[in-house]
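Next up is one chain by itself, shown in structure tokens, the form predicted on its own.
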Amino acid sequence: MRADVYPTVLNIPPAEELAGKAAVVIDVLRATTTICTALANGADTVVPILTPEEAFQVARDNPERQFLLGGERKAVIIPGFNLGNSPLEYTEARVKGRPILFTTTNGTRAIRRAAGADRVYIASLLNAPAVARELARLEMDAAICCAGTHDQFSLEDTVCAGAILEFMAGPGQPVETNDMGLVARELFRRYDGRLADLLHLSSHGRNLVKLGLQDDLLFCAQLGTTTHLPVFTEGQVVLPHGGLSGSDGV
């Protein structure tokens, strides 16, 4: 079994190279953490959208769906949107039973770019162990796709990729990976137990602290708090029936 790590949106392989593989999309700060949280708290679906303008248009064209609009640009809520990109906003009271149109600077682009894989999982530190167990169960080759920050390498996504690799491997079940995967796994081993420290070191983490979003970092740094396995299918992220390794909320 092989699982290679790709450090940014721009490095995600084209559809023909993803065919026959499982893809895992990671944007720890904060898109995939927020998606996992929204679905764990009962959101009906999360639709990754590339631009705010497209989100407004889809909402106007489908008034009966009563979409919530969520997302950010430059880490702050988009004017006219219901929610930003903080997972702490996506409470059960706000999102249960609602479909969400969601657009972010990095994460939603990465999800759409990975769509050529046979299966596309949405991962964060919150559900990294569960995603790893699922990949090990499938015994499919995987592409672990980090969103990065503004098309650049990010510590937080890389350490999450490393966590997935670490939890995938087991006695008699080695996992081959590329050089980026080796770096990711060593980064996780170094910071396991103090992931919040690493997120505070990261450039995106420092920016969020400047914006007063310290609580977001602490939330996003939690490891293994949910076993939900969101999947991107038919243009939306959902929790499929039978697609959970648990039934917990966040």
Ligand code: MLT
Contents of the next structure:
Amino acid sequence: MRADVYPTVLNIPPAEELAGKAAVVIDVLRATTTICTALANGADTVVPILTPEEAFQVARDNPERQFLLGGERKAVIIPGFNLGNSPLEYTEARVKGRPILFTTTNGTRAIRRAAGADRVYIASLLNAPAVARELARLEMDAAICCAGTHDQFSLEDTVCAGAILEFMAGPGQPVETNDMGLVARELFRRYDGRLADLLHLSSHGRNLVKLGLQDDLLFCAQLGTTTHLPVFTEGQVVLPHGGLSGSDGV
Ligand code: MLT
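Got the form predicted on its own; could you also share the form predicted in complex with the ligand?
Everything in the complex follows now, all chains and molecules, and the chain you saw is the first one.
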């Protein structure tokens, strides 16, 4: 089994290279953590959208769907949107049963770019062990696609990729990876048990702390708190079978 790691949106392989593989999209701070949380708290679906204008248009064209609009630019809520990009905002009371149009700077671009894979999973530290178990079960080659930050490598996405590689491998089930994957795995081994420290070191983490979003960092640093496996299919992120894959919530 092979799972290669790609450090930024720009490095995500083209559709023809993703065909026949599973893709895993990671934006720990904060888009994929927020998507995992929204779906765990009962959101109907999360639709990744590239621009705020497109989100407003889709909402206007489909008033009967009663979309919530969520996302950020420069890490703050977009004027006219219902929700920002903090996972802590996506409570059951706000999102249960609602479809969400979601646009963020890096994360939603990464999801859309990975669409050529046979299956596209949305991963964060919260569900990294569950995603790893699923990849091991599928025995399918995988592309682990980090969103990065503004097309640059990010510590938080890389450590999550490393966690997935670490949890995928089992006795008699080695996982081959590229050099980026080897770095990711080493980073995870070094910071396992201290993930919040690493998120505080990262450049986007420091930016979020400056904005007063320290609680988001602590939330996003939790490892393995959910077994949900959100998938991107037919233009939207959903939980397969319309609900929980485990007995937990976030
Ligand atoms: C993104 O997609 O760029 C991020 O999730 C940014 C953020 O933390 O809001």
